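Okay, so here's just one chain, in structure tokens, the form predicted on its own.
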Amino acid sequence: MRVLGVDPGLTRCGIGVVEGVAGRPLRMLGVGVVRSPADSEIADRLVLIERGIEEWLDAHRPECVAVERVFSQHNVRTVMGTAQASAVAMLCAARRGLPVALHTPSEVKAAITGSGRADKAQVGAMVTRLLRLDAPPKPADAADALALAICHIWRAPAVNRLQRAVAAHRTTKGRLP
């Protein structure tokens, strides 16, 4: 499985391709970081991580986009931002039929970390020794990009399965044995 993972922002929105399967050594393929200045409009702004999204879906060709689901943040104009940024990494994958995976910050560290309150050099660290890099990726939003793209593929099996139970129970659930 090839997932990109995004970690939204507005001034640097953090850009990883991952491929591999659960069980297996993982293998990363591009890391990077989509840029806009803070000064320009904020329509000018998501046009840039707009097109700096679809060069990586371009030049990576992913199977799915894992992107970080945005939480509550004490500052507002902050977590608009971040939540604008998401949705154009959502419209970019809905536009080319791929899915998209949405994981909460907790989720990505406890999965790369072990712990859902791990730091960002915990989360760096597991990281770099996942992906065997000789060291981890800077900035931060890129290696949080790569660890969604790691959380992805890692649960991404348990979903599924999950979700086919689910839909075997509902559509059995009324019929007689």
Second form
Protein chains: 2
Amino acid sequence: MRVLGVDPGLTRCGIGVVEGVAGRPLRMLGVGVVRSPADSEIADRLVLIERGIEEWLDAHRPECVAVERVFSQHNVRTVMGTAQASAVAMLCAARRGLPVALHTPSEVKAAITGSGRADKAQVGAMVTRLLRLDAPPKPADAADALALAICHIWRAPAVNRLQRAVAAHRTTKGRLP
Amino acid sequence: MRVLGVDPGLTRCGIGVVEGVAGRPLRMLGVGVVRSPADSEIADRLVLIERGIEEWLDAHRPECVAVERVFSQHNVRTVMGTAQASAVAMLCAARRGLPVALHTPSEVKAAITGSGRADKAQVGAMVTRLLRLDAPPKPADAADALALAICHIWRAPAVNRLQRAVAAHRTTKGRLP
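Given the form predicted on its own above, produce the structure of the same protein in the form predicted in complex with a further copy of the same chain.
Zooming out: every chain and molecule, the one shown earlier first.
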């Protein structure tokens, strides 16, 4: 499975592409950041983010896109930009018919480090180890995007089983009067 | 000036197209709502919103798109969807090279009714009168989109003067050591 992870942001949108299956060594295919200037109009920034993500999708042809699920409990200004950048990432993926998976920051941390409250350095260290890199990817947004992709590869089997169970339950319920 | 106003939302995204200049009677060219099913995946909903807005832009070829500026002071769940729908609207406009203007709900209310704290009914009544309609447009999201477009037509001259003044000031500052 080839997954493109997106750590959404307007100033720095982290992108990481990982290939592999749960239980086997993973391979990093690419990592980087799509940027937009903080002093540009928001609409123009979204166009730059879209263009950048499209280039990554064209270059790596992932089967799935994993995006960080945004909560609005954080800084108000930041969260709006994050929500808008994540919308662009989801739109780019869904427009191509690619499945989009959302994972929360604590799901990602728990999957990668065993603790939902791990810090950035810990996540970076585990990403470096899991992908057998020489050094943690920088900036942190790029490492977080790789962590998202890894988290998705590892969680996908469980999430799929859950979705099948829910679908089966719904079908059963639908048959009853 | 032909303006397409967008009252962003995932379930109902209000759209209103108004033509005119400040100080003259205005003309409504179209009003409606782009919908996406609440039980669909968020990524698929954003694709539907994008497709709907593109159709409106194709049909009416506005010179400018006015979008409601989203704040995160409201309901957390709603505001994320609103931010994401507004991102799609801004993206669609900016991708075509159309200028995007953001107005806050209170700027719109103040422009249309004279009070930044006017209620929905008051805004609907003024939109009906200003556009010489037989009845207030429904749902409220559609009326709000028209109000945004009207607000933009009326505020644009003042905003343009302000932007020119800021630009001139920056140029002057830039010339100094």
